[in-house]
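Heads up, the chain below is alone and in the form predicted alone; it's given as structure tokens.
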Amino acid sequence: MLPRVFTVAARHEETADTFTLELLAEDAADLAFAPGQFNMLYAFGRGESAISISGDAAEPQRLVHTIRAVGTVTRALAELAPGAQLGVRGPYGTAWPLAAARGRDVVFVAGGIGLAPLRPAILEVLAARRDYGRVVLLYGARTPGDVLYAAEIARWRARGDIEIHVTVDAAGSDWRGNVGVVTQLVRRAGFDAAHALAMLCGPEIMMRYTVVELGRAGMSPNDVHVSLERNMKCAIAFCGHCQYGPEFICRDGPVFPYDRVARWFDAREL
């Protein structure tokens, strides 16, 4: 429960309300994490917030978190400049099933800031590209200005070995991309549903309908994994704030096989 003190090495603006903090450490092993895990970030005098790790697991000495400023703690973190200090606890939680995905097509589906928890998995897959079949990224944002990692997405697209579709809910006349919900992109993606594994992160309603679309494409719910976020306060399954049915998201998640939590997706007000 005791956070370690880290110094902000760099800060990057991603969108109007989203930013990235980079923390450097002398001991790389001390920061080792698996794609999909999260840390508790502590803004002194304000409190803690659970934030997914969005950096490259191959560079554990460079701890990266992309954060949307939406509450008291995240707004306090948004005020931190290089040289400022914050507390860190973690890493916690389960990881994306990258080992199980080897030799198969991989489909990443993200909504909004949900791309941040998927980014470490995408980076790992691209670093070992020959170990996987076709790789697809389907990403939805509110507007073109809300597209996360826009420059990096352009670099990924330029590689030629990952299929990327981006859509927005609303756009002006200068937008030349897709407009509509991200679930519509499933029909356009080129993957073998019978031999694919999907990883989803975003609003729960988005993930629910994405699972339906993937099922229509022929993918089994057993091959779908989702990342959940629920008001995590302690990160050690002690406080109960993140209980989800019989599960504690901080301990048993945040990454779950969809079939393990499917019944709770449809439970009203859970």
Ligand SMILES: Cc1cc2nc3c(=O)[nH]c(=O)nc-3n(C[C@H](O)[C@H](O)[C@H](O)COP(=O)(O)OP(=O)(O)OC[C@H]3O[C@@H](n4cnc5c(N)ncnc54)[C@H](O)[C@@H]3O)c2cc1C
Contents of the next structure:
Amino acid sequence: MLPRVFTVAARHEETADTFTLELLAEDAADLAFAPGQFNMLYAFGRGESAISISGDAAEPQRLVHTIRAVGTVTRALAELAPGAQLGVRGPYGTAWPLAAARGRDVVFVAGGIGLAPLRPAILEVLAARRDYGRVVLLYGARTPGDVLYAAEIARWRARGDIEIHVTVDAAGSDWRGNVGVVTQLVRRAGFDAAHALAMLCGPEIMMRYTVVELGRAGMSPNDVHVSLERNMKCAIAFCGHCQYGPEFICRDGPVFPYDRVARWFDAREL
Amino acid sequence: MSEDASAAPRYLERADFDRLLEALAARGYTVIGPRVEGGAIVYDELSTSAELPIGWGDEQEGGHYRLRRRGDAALFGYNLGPSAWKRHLHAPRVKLLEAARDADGRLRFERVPAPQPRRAFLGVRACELAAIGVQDRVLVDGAHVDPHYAARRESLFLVAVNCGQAAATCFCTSMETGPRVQGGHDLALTELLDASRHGFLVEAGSDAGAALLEALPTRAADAADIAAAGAAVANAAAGQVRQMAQAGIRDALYDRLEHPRWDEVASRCLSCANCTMVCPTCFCTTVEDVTDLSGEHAERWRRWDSCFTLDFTHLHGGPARTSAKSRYRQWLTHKLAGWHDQFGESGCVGCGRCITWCPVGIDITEEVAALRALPDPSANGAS
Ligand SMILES: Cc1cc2nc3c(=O)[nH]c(=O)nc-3n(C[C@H](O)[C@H](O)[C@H](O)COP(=O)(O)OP(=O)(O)OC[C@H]3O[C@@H](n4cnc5c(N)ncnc54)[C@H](O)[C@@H]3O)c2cc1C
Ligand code: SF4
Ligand code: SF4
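Output the structure of the form predicted together with the ligand; the preceding block shows the form predicted alone.
Zooming out: every chain and molecule, the one shown earlier first.
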């Protein structure tokens, strides 16, 4: 339960309320992780928050987190400048099913900050691109200013081996891209529903509709994987806060095969 | 445990009961047991049997608890008070860590050592022993071990008591946790009190228990003692007026997430969290982070929390469980359904505390019966 000390090596502003921290361990040991896992980040005297690892699993010596400042802890993390220190414990939780995705088409669907937990999976797929079939990224953000990793998305697009559609809920006249919800993009994407695997991360309502759209496109629910989120105090299945039906999201998730949680997905206030 | 540890029950005279307390003290145990405080039975430090609730019984019903004189000198003639042993194992407040930040902003963490008191619990009922086992499964038997609980648990000596009577709120027979203790104890006592004698049938449940028993001034229990002890426990089983059918309960609840009964119970529930505080298996906690005035030292504390609070599910955007209905449903379905998936057993041991200490008398057995009486109209194929 004791956090390790990490130092902020670099910091990037992503959007008005979201930033990325690159962290180095004071003990110089790697923090090896699997894409989809998360850490508990501790801001001195303020508390801990569960934050997914958004860096490259092939570079475990450099820990990367993308954080949206929404409350006490995340605002305190937002104040950290290069050289500042914080506590890290982890990694915790389950991973995206990248091994199972080999040889198949891969569909990533992200909403808002949900792109951050998917980024390590996208990086791993792109690094071994030949091992996968067609690769699609569907990404929805509130406004063009809320699009995460815009420069990196442009680089991914330029590779020509990943189909990317970005949409926003609302935009001014200078936005040339899609406007509307991300679920509408499913129909446009080129993938073989019978041999594809989908990974979803975003608001629950967005994932709920995306599951329906993917089903309409012919995908089976057990080929869809979702990353869920709940209040977490301990991340080791003691505090009880993250329970979702019989699941502890910290331990049994955050990444679940959809059919495992389908029973709970439509219940309100679970 | 060796073969003969529990082989032969012994008989201990009431007049010699303090030898048991002395033997525990001589082995370095602080004895924690029942005493009367503020009109209720609580578990606190004891040094002599005179401090036990001698001659007290308890009267319990939904939302009702009162101690009453039994008219005899029984040591264990009551059933259960509001506070479970949980308080002494899974402590209400624990310091988890200390952090220091120097003038250059460099951080340092220090683990807070877990105290390892050497304690004996005296008077642990069968349902409570089962509840300790349930919390063991949560806090020490999983992939992670809670060091604070484990330290308190490891050095524990457990003196159990078989119940000789049931409160109106007890339903341990439904949960198959009592009224006879079923293991996990070091010693088990059955109080034998009639016109001709006052003493205890004593059985060892572990090698440590057998060794301690040998040091007590007992005689071999005879057939009459054993029969009287059996009758006492049978009386506690026969006296249970509440039941909760367990067959199929997990799926029955999972199939009733939108049942109208949840709205009905929510209209009575005050979300006061009493039920979770008195429940011997509820384990949820939250954390508090504090800094001192200098801003150089911070501490992280863990304290009991309840799924009945709004903050419990707070995430950016607000709480996931806004309505009282959703919170009562979470409590009940976790306890009686989800627990089976998580830990392979029920999260309820049938102690009835949540019934007694609910200020509006909401009764878990009655709620389950009402839920199961009708299928969920919104569910397909409800069982
Ligand atoms: C597995 C997982 C992965 C995640 N990954 C990311 C990620 O990569 N990036 C990201 O930005 N976010 C991520 N999140 C979300 C992130 O954990 C939360 O946004 C963050 O914990 C909010 O903490 P805070 O202190 O800033 O906010 P606050 O809203 O201040 O919440 C802090 C805590 O204080 C309590 N609290 C605060 N205000 C209230 C109130 N009004 N009422 C009751 N209680 C209150 C709550 O218990 C809460 O847990 C993830 C969450 C999970 C579970
Ligand atoms: S749910 Fe009620 S009856 Fe069951 S163990 Fe908890 S307090 Fe006792
Ligand atoms: S069920 Fe009773 S004890 Fe529990 S929160 Fe509701 S009113 Fe309080």
